[in-house]
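So this first bit is one chain, no partners, the form predicted on its own, shown in structure tokens.
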Amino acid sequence: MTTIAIIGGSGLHEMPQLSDKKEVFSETPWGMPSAPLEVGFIGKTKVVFLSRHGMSVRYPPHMINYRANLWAINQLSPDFVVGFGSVGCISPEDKPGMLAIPDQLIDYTWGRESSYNCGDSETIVHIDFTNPFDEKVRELLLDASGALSYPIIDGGVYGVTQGPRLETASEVDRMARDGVHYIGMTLMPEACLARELNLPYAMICQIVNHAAGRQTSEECIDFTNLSEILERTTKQSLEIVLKASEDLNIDELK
């Protein structure tokens, strides 16, 4: 049986469609995740799922317990593991409403536990990060996109900022001159957790307005049509994730 783990960002809290859900409570030598983890199916799928932001309690980027977060999901032995994650865009061919699989990231973050190496052990583990997203995830979430016919972006750099405030004009042209080409706040130390535990990972970004100082963001950010755009490229990513776990030989991914 096939078990993938969701972490939800701004535009998926909850899941409501899970069938024989059960909430697990895990504390953890890190303290408590965002939330309790949600366990249940979707047709024959085993879904664990984790609100990053929390659920009674909203979290800011900068204040999510990450390591927690992840230690708990690993406990339950996922297959994979797919984050979500809204986004603004820099580069002009990418639009509001359109979903990209990123395959690099740049880390502007400060001040975040980053690692599970805490000084205390005889040893340090070091990990190869060179490529910091689970190829064979993202190659499973992109056949499923097409299967499903959601165009979506192959590739690209997460830039991930400190938050919660959005980034100045200036500071987005700075990360585009660095190559970035969507600018979030979530996907680190996340992604980077996931490697030190071994768990397959990989992000689906949900564009939802042109970073600070582009196009429709010249002068400010609209937040007008934002919730509607997140909505709905939520759930095209839900559908992927779900259709990427049908799909799944589990001796692809090993």
Ligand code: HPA
Given for the second form:
Amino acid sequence: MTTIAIIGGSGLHEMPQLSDKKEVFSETPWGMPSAPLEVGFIGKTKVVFLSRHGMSVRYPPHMINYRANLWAINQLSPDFVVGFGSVGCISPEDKPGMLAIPDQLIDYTWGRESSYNCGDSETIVHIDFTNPFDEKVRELLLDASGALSYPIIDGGVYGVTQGPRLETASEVDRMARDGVHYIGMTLMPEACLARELNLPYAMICQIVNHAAGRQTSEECIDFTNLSEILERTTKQSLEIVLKASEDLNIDELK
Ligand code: HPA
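Following the display of the form predicted on its own, present the structure of the form predicted together with hypoxanthine (HPA).
Expanding to the full complex; the earlier chain stays at the top.
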């Protein structure tokens, strides 16, 4: 049986679609995850769902217990993990309403607990992070979105900012010079913790706004008007992930 894990972002806090749903409360050596895990089925696929920002309490990106989140998910041995994340886009060719599956990242965050390696074991582990996403999971998602005919951008660099404030126009200019395409606040340390745990991980991004200082965000980013676009792109992303899990040949992932 295929088991997939979904980490919901700002547009996805629960999964009412799950049948035979159970809530799993897991205390981890790193504390409590953002919310209880929801475990259930969509068709034949077992789905583990975690709301990254929590359920009743909403944790801002810099206050999320990423270590507990990934640890709790790993206890349920999913075949792969997909993070959902809303982002702003930098280049004028990219538009709000599109989806993207990045293939690189630059981490601008600071002060987040970003490793399970805390100097209390005999060895120091340096994970390889040349390619921060699992290529096979990326391909599964891209194939599934092609089959559903959703417009999706293959690749691009996700710049992870500390938040919770949005960026200044000059910060966005600097990130453009660095080669960043999409800006969000939650990909790190989620991606590197997944790698430490050997969990195949990819992110599907919902582009909800132009980045600060660009196009329609030239003067400001009006976050209050983004809910319709977030809802639509999140729904499409969920369909893509579920289609990808239907198509999964687990042996190909190993
Ligand atoms: N910047 C950072 N995080 C975001 C943005 C943005 O423009 N849009 C959605 N999440």
